[in-house]
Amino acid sequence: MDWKDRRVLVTGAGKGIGRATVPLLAEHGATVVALSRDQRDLDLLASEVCCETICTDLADLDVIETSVAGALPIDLLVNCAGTTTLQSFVSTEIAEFNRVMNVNAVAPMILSQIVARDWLRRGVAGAIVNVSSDAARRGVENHTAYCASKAALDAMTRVMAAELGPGGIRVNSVNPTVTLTPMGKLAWSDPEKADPVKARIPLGRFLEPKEVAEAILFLLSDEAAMVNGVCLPVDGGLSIT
């Protein structure tokens, strides 16, 4: 895992898997191109480890491609940004789910797009890791949009690994189950919510961020060099039970 002259676009780093994969890209020799909605997190990154930045809102589609235009070439994509919306099945609002779906899986697919079509212009290899989540394939309660979102993300990963791994672009995905980030604590700060689920994990515990980014920079790597197409639980052992 030797990136010395390699460039990596993370968005959602700000907070969360985004911000616990950037400085171990950094640690490796990356160059780490830090995309975030939010300019004050993006500041404190930069003052801890030394990234570019972007400050774009994802949910906003049509401004993706000026925003990362900029940062091209880049040799390797994480897909880390994310949202969700706690609302039950039958009080779905169309705009949440809508703002969910854009931010979880349209705007990947896009960035996606923008970066592979460099790749294949160029002639040149590349890996994109999608971070989706164990909610991919399960059904989660007051979690429509989010787990609509993230099902979509894997069924993109394996379409985008078959199309473009004949161009020596590989594309895989980790899928975490609950992890305590911002987003997670706030989806799992209620223990008669949690602690079921916790129960049904052979290591009994949630994840940390850095146990994900860890798994990321595995799938980003030379040494995942045959590994195309997955969809990695990182969960524990959860998807075992």
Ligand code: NAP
Given for the second form:
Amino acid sequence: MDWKDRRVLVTGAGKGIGRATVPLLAEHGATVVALSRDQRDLDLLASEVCCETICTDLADLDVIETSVAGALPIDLLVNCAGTTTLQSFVSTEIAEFNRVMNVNAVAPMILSQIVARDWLRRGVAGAIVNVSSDAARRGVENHTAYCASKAALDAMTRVMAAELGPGGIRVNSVNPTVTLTPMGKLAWSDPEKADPVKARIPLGRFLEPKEVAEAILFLLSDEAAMVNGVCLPVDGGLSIT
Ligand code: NAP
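Having seen the form predicted alone, the form predicted in complex with this ligand:
Following is the full complex, with the preceding chain placed first.
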């Protein structure tokens, strides 16, 4: 994986999985454009890893195009920013549902359209990795909006792969299970809650953010030249139990 002269846009780069992806890409020579919505996170990141930064809130769909215009051309895209809301199905509010759908599915669509149009216009190949979730195919209690948004992202991944493939553009997703980001650690620190889930994972543990980042790098890379339209479980085998 030699990404010298390659520019990679990573959304959600301020924390968690996106944050873990940036230094790995930089180690392989990529110029990373890190997008998130908290300037302090981006300043801290840029003080540790050489990268360009964009501070914007992807929930504001109308400003996405102008926010990233200055970062083009981009060679590879990682749609990692994601959000959730905890509401039971019968209490799910339309505004919250739309907010989660906008950040998790509509914003990745808009960003992918921006870079794909540019690639098609210039006649160059490209790759996109969408960070989805195992929740895309599960019924996780109190996560109607989140599960629907990740299922939408998976569906979009397949359509993008089908339509953009002839232009040399590959699109895949990674679908992690519980990942021990700071928030993940907090949410899953209670053994009573965590142990039954871990027991169903053949490898017996949750993920570290870097382990998801490594899968993202593989799917972006030329080593995955014929991998297209895949929603890759990164879950220690949970999906087969
Ligand atoms: P995280 O630790 O909360 O980090 C998410 C990053 O994205 C943060 O920097 C956050 O900024 C940024 N972000 C969120 N909403 C944004 C918006 N509207 N505009 C711009 N940036 C935004 O989350 P994570 O656990 O790494 O999750 C990353 C992705 O993996 C998400 O798509 C998530 O659904 C998926 N995933 C996570 C897990 C898990 O267990 N952690 C499992 C499966 C899938 P702020 O901090 O300012 O909000």
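By rigid core we mean the largest C-alpha set that fits within 1.5 Å across both forms. Keep in mind that what you see is a predicted model, and the values were worked out from it rather than measured. Numbering follows the first chain given and starts at 1.
Comparing the forms between these two forms, the C-alpha position of K210 differs by less than 2 angstroms, with the core used for superposition. For G70, the Cα coordinates differ by under 2 angstroms between these two forms after the core has been superposed.
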